[in-house]
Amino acid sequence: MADVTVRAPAKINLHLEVLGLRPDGYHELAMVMQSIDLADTLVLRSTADATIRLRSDSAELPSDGTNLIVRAAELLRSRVGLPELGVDITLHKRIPIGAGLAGGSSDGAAALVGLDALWGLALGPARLHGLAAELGSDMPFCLEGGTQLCFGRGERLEPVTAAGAPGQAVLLIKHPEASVSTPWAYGRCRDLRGDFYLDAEADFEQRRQALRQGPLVAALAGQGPLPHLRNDLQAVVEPEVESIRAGLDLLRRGPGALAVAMSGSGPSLFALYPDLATAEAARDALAEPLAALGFDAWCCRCGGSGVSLVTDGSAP
């Protein structure tokens, strides 16, 4: 058949709070995840061969197993069992690498989207989250998109009704040689919180429905001021690393924004803004500082979406 193109968006996350370890070794989460319209671009074509080859055009990303887009192609292919289908694939990279923004997941979770279509698979879509949900935890989300509460391992999801303004949209900032390290962010949080930590599910799900019944779910749905985001990796993450703590000043500094917080474990720091002009006028009222800090930076609207099949030609 044709080729398939997917659109693959970012994330960041409106709320991400800690409540404890669960009996797998994984930390149990009650987070508030949210599209935006920065997005990588997938096109696969079907090949005769049997061979799931992957190319880029980032030098940074490896193309081999160890790629969530290789390794879902081949979670795929070996659960339908047809062993002989082969796909090449081309990755088009627009989410920073290693920024907190889930772009490895959203590729992954956009190969199993494409090769399903590619392929005639037509495995729906609760199969695909559980392909999804075996092979990282922020991918379900990224199969669904959107505005969603994300409970567990991030792969339990709830949308949030009439979610966002109409329009909303991020400034968002990453300094190119800043890194932070998924593990090592969660294990300072148990170091440092780790005392106060939950350990019951009674108690998990109490915060579960204080999430659910909050000023953020309230204020995303239209009913209320957005309070200050929580992100609890942010604040053990934050003392330590001196460019999140400039870029989170200075997006405090910058006009018109309705909240500012780090997404996820970073490094990637975002401002909130009723619209995208708003947004665009930030970023040109701290051009200057921005830059002075070697900061990039994208003004990116709020999506309703995630991976999704392209079939206009606009992408990538």
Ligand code: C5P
Second form
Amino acid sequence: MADVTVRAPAKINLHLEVLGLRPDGYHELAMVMQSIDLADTLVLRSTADATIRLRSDSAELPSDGTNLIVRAAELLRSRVGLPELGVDITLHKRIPIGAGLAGGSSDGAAALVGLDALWGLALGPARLHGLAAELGSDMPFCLEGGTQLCFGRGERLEPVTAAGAPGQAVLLIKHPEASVSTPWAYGRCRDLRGDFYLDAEADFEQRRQALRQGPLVAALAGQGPLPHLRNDLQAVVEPEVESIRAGLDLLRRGPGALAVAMSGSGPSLFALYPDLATAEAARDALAEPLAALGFDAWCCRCGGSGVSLVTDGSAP
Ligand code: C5P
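The form predicted in complex with the named molecule, contrasted with the form predicted on its own above:
Following is the full complex, with the preceding chain placed first.
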């Protein structure tokens, strides 16, 4: 069988609201996530030696059983009860690691989709979604992509129609030496804001409804300007990380930005623009201070899909 190639796009958070703490220890969230066209690529080749092997072009990334790609492959193989299946996976890494862009989750979701095709399992969307949710809170979104409301741990998805969205492109920046641990960011949020967490499902639902009917979702549907973007983790992470404060300040000073925020638990930051040309003009205008502060920068379109098969293995 021919190789299977899968595209694994990154996401940004247009809204991240921490509602409360759940009995399972995770936070109850209300988010809007958006795919962008910065993507990793996975190439999968079937082997007959019952081994799951991963190599990547990133020296920073573990290729052992702690990698979500390997965990996804092992979970899938054990659930379908076919331990004899083997695969060689090559990962071409473009999404920065530990950045709040769900790069690891998207790679894991891409492994599920790619192996489903490579091994001819035909599991269907509901089973893939269930496996993704077991592996990581952001992973179901990474499967679906686009613009989605994400509730629960992040795995309960409701699509948003983003037809007339004002924010069609982003300037994304990240300091190469900055990293934020997601559990640390949520722990810090709990320490600082836990007293104000909501408890009752009725209160959670009221916040979900406020988001569904609020100005952000209206703006994404082309009805009104983008409001200020809320990220509750930004409020607790920003005071701790100097490069986040400097980067946000810089993006706010750039020309043409519709909104500026941190993505997920950070430390990547983004500014939204009406189109790619305006994002690129802002990057050019900010080139000197971005270089002086040592930021990496990308201009990306806001994308319409999650992980996707580039080649499905059916070619001769
Ligand atoms: O689900 P995932 O493994 O990606 O989550 C990583 C960590 O982020 C969790 O172990 C937890 O500390 C935190 N988290 C949380 N509430 C969520 C999602 C993640 O507290 N809804």
